[in-house]
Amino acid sequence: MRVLEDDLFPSTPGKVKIERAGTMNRQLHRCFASTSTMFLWALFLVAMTASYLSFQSFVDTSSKYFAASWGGLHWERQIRASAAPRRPPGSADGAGMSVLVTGAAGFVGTHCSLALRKRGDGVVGIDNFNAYYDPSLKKARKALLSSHGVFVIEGDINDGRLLAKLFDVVPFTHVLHLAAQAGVRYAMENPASYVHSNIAGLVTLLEACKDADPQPAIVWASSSSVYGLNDKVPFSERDRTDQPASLYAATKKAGEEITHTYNHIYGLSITGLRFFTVYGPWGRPDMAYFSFTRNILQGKPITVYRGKDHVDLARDFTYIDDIVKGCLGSLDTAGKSTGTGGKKRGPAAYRIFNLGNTSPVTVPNLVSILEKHLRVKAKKNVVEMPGNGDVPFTHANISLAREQLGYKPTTNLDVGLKKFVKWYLSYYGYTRGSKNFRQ
């Protein structure tokens, strides 16, 4: 044992103490030379990240503003070009306006777009293109209105400072809003869509509007679904409208209260449409009538649904031409918008019409029609209406529309659905020849 003491414990004591000393002081020497080094290259590596994330914002920043959609001395020259009337002061049918059209890509919107720019208003479009229903369908919409003049915007909404650029370009006198989350079942899936479009679109249109210079009289589209549980028939304006049956029925009926709210603190001339099941050519994909004939066609069943008590369900179908008239009709009767710069300077008009065609057609006499024009027979699965919002009819009362607007349907379903089925084989291609498909 005192060998290995001795080996372990030298006998010079003092020996012991410097070199544990000269030790320490290397020890530390070498931790301070670490650290000052290891500082030195956090420090280097601080900057290299604040630098690259510097430049990658400056890239994401330059990306976003050469990739987007809108701005520029050329887009504004466009804007101008399509917002100018072709109708003088003084013509037969008046001054021309210039009217933005929100949701101009889509199937009310590109007709109406395409009646305006033809009695010679001007026209702009906005839309945001989205996916809700084949974004194609659309883009060929819009191809359609660029062969007439009419100049459509890539941009949603809700994005206010292009709604202030726009306004800043263009005095527009009016402005036909019908951009919308459509569709009464797929607001189970995707309730805030609705929100998204349908109330919060429509106050940030509504929020540019009043701060323009002029203010534009503004005509947009409600829904004869805000009517929900109401089984009074016909629907009339002054029925109650507070028991929506489905999220889409009650963002339309929000809308009526924001814009009647609007109207009353600062003067903006409005105008609210509730449209009555629009269908025609160049039509919505998730509508019925437009499934059933995809479906016919491609030789699968149909689902027809039955309210209870095997009541067939009906709607008011109202032909795409006959909601254009009413449109355009009701920018024609639109009163002035009253206030400047925000600010109320008295009353202006605000209005609710019913556009529909007072006559509804049952479910399952819609699919004969089909069968008539398509000369397919439908193979039809019947079921009862589940609880999705849907209501088992509508029918409209439009004697209100008729005395102001002027307005008069003259399209019956049987004449709209044969225009409507030779524009969809024509444009989805049934063009082989086949004894089915002529027309």
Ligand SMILES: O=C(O)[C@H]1O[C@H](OP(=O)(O)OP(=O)(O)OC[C@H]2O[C@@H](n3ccc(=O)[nH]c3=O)[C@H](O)[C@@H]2O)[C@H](O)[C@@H](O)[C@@H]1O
The other form holds:
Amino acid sequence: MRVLEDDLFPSTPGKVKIERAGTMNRQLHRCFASTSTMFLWALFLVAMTASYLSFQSFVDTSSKYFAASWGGLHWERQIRASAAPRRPPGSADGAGMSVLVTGAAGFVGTHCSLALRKRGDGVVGIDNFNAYYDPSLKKARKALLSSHGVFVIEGDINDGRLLAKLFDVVPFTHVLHLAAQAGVRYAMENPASYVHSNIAGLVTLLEACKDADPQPAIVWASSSSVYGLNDKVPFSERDRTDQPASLYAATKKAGEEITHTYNHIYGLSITGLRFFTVYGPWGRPDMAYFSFTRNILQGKPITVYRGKDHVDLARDFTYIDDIVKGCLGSLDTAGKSTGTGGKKRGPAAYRIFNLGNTSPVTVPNLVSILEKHLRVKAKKNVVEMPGNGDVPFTHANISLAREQLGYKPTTNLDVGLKKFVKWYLSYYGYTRGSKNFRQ
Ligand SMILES: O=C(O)[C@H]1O[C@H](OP(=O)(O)OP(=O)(O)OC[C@H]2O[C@@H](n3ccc(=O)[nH]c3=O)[C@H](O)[C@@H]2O)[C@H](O)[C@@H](O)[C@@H]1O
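What I would like now is the form predicted in complex with the ligand, since the data block earlier showed the form predicted alone; can you produce it?
After this comes the whole thing, all chains and molecules, with the earlier chain placed first.
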């Protein structure tokens, strides 16, 4: 027993401690005097451990639940209010639609959501606010939408549970699917992000749409890049699109095939829109017109790519307001999906349209227009186009969209860039030499 006491208090053996040890020992002996008391203690310890573990798992589950940015009665009320059409009763064009806009805090998503809301349609947005480019611009677009009564959920189109819940809460008539990993050249840096958003995300969304009752009609963003190495101009929807020049283009082309299968098997009404280099206020900072503007104003050089044999690159730059008209025209003319309970009940529309401007402009010309509106000369580094997925030119034939959607672009690059520059200067608050520059 002496040895045990020494083991319990090995450092400074002394009277007081030994006395304490002795007292404790007596108490221990009293406590564990009988086997039944020991059994009760053991039982008590087991019970304590079990309740601790179950408490931990409760804390885990509930923290996950509370951390989720969606769900709950208040959230559902916000969704329903935002999704409710507000067209005056008896409007010539019906009761209005309820549209789920994916990528709503993106460039095209914001403009389309606002336009839909302004004409009285119900709109709910979803966006994952990823950091591909400055998320504060996306937050500012969200704030703009919110000030017009459009609710944007922070969530990913890969989240099937969230999508199912949304379709549970609201019988959306249409989905305007604009969420995507955009950008042609970034695909070499981060290929997985293109598969994640443009393939996996698309399929998750289509699954939710085909399961929804009623099934919505879907209008979604494809890209002019699907024409790839096609050199027949202008690009028509009937031209070949099996020679993509970038992984981005390949994922958009895959999207066209994937949506076709959902149309064929489940009766989803599908409209794919091939956008041609869309630009304008609230645009994407990764695009050339935007980054050129930033660099020119900061006195930094810009890199201008040039094609083979010193041929200038050209794009069929299309102004955002024209694209918005094309998107709304597509929603208005999309026939209904025909399936229910995941089963097709009849054929549904499958359409693809070019939405371009039909007047390509060279990149050096784009720079000259920017210089004029910014009143600053650019420092240009002209280099040969690297083999990074770019195509030398794009040019849309828009007859099909004109015939079927009444699509008619009206803004040329000069006018459109003037509006962009005006917005840019007001948004970033830049004056030359000032430090008040937020990028
Ligand atoms: O219409 C489309 O399908 C595509 O349009 C744009 O892609 P892109 O036309 O390559 O637009 P920018 O990245 O703005 O490039 C425009 C032109 O500027 C050139 N460029 C770009 C960047 C740069 O630093 N220098 C430069 O000369 C490009 O080679 C291209 O000819 C978008 O980024 C894609 O998301 C979209 O799908």
